[in-house]
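We begin with a single chain expressed as structure tokens, specifically the form predicted alone.
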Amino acid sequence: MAKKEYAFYPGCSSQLKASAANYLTSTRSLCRVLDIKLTEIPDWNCCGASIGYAEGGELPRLALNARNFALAESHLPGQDIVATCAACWLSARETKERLDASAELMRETNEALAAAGLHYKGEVAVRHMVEVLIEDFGYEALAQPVVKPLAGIKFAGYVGCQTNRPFGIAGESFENPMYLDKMVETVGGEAVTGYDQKVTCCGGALAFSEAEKSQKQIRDIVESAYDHGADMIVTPCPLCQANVEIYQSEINKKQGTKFHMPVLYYSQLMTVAYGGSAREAGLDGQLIRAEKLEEIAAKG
């Protein structure tokens, strides 16, 4: 029996062959080391984070998440729902807060779910993978499996906005959350201090509609990482990872910069530090290669 078991919600971007598939690969790798069992919620659906606010109405957005809750309660009773995607976690967490606080919304949502033969009891908890690692294991336990410390690599911990407000990680500051810095240090890396873009938005919601504004945000995030001596950026958010990595080349073309900053997930750092290969860490899914991390992964 696994040390810890959770109902897993991969979300659209983090599932197999999707844009953040390397996040899923590295998460599963670190879970094997830590003896965590993630059981995918059967027949899960999109959380609605991307389209749920596009004039579709409040109830459909709530019902999308509540359907996943009801499926978890039915198939994986007693297990907390865990998401790796920051947007999925935020959308689901908001839904739970809203439904728990309103008997009327709960009733209307369950009326909608009844059409599919489902009912949400309100028993399940919704958590981000980082919450699980920090709160259920702790930094000391996360350090124990380290066999290849990430010594000599400096990381800028880019938390972004979605895992920081309005909920965040228990006990952390909204203005200067330290959990990514601590996780970096736990696996032997160096967290750069004074990184002033830690909790700014990456502009992901504006990437297509107002590209210049979005790319201004990204330039600030990457430039600050360079200014503070970072070799790489680390984040808990698939949208932040994709946005900040992908658009560096576009910014270089338009603005004459020479950005080439790898953007990693905390799970990739942990997998390499735990002795995993570059493939097991999903490093083969990077557009900007994390060569220093690959070198450590290749060591015997």
Given for the second form:
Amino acid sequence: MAKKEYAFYPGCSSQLKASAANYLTSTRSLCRVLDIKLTEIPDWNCCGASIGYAEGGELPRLALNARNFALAESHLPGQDIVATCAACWLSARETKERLDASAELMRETNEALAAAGLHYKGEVAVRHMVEVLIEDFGYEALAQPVVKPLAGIKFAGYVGCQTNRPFGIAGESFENPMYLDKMVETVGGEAVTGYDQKVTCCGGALAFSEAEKSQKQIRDIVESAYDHGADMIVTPCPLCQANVEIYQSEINKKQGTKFHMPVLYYSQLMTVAYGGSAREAGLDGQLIRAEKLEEIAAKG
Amino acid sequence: MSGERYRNSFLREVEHNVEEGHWVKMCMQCGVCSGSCPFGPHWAHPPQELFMMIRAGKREEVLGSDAMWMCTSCYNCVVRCPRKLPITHIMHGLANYAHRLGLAPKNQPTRQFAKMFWDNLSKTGRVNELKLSLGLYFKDGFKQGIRNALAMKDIGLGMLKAKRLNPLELVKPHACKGAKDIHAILAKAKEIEDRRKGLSA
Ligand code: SF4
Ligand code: SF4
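The form predicted in complex with the partner chain is what I want next, because the block you gave corresponds to the form predicted alone; please supply it.
What follows is the whole complex; the chain from before opens it.
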């Protein structure tokens, strides 16, 4: 039997051949090493993300998340729901807190679920993968399987917004959370200090609708990583990863910068440090190749 | 018209019809939230000002503003507000309410994108990233769409090569088996919410 079991909520971006497919691949790899069993919530649906608000309204978004809860409750009873995506985690956790706090919303939500023969009892716990790693395992346990420390690589820990606010990781501050830096050090990398864009917003979904305003944010995030001597940026959020990696070439084109900064997930760092191949770490999924990490992964 | 019932008090209308609107009266106008928005300079009226305008009954100015559409959902304000207002949700709620009443600015790009996003996800229960980006490129017509798509083609090809975009999403999308269930749930939820807010057609 696996050491720990969770009801897994990968979310739309972390499906195969979706924008964060490499997050999924590397998460699966690191879970194999740590003996974590992730069982997907059967037929899970989209969380609605923050940007769903304009058309979705309040109750439909709560009901969307509650459908996942009801499915987890009946198919994977007793297992905590674990999300890897910041937006999925946030939407699900917000839903849980709203429903816990209001009998009326709970009743209305269940009235909506009943249209599909579902019912949410109110028993699930919603957690982020980072919480599972830090709270259920702990830095020491996470360091144990390291066989290839990421020595000599400097990482700018870019935490971003939604893994950090409004819930965040217990015991961390909103303005300067340290967990990502600690995870980098746990796998033998060097976390650059004084990275002042650690919790800056990348524009989120508005990277699509307000491209210029968001690209200014992204420019600051990448520029500061260079200024602090980082080789790579590391993040826990799929939207941060995509925005900060994808738009570098746009910014270069428009503003004459020469950005070429790889943007990785913590799960990719861990997979390489645990001895996984480049493929297992999803490094073939980078638009900007993480060469130094590929070198370590290729070493026998 | 739903505004009628509240003709004398926009604040009451907001309290009743806007997500988390009952919090507005708790604002003490300290201005911390307004200094927290990533797109701050582009807000016609930052959150603090919107709250003041709501209390002053400036219905058309608030609901017709594109200010709250600048919200990136970064939650900076929420963790800083001394009165613990769920400001992000109030911004979402105001935008949604204005959109539902047809008072939001017509060609506001985030309004358009947010609608596309919701329509996209609610069809199959999961976001179809390819259709969403294509829809986004082509929202201003075919010619402009081709231009937009070409401008982004290197990125698209890169994503394809990195196996992070699937051309088959067009014909065989990621989808929930229970898509019909989801439609039923969403329709019911909307019906209940509309009834509660007196917005039913
Ligand atoms: S931070 Fe809170 S109390 Fe201060 S102006 Fe903003 S909403 Fe009002
Ligand atoms: S969540 Fe919205 S309102 Fe709050 S600081 Fe961010 S952009 Fe401003």
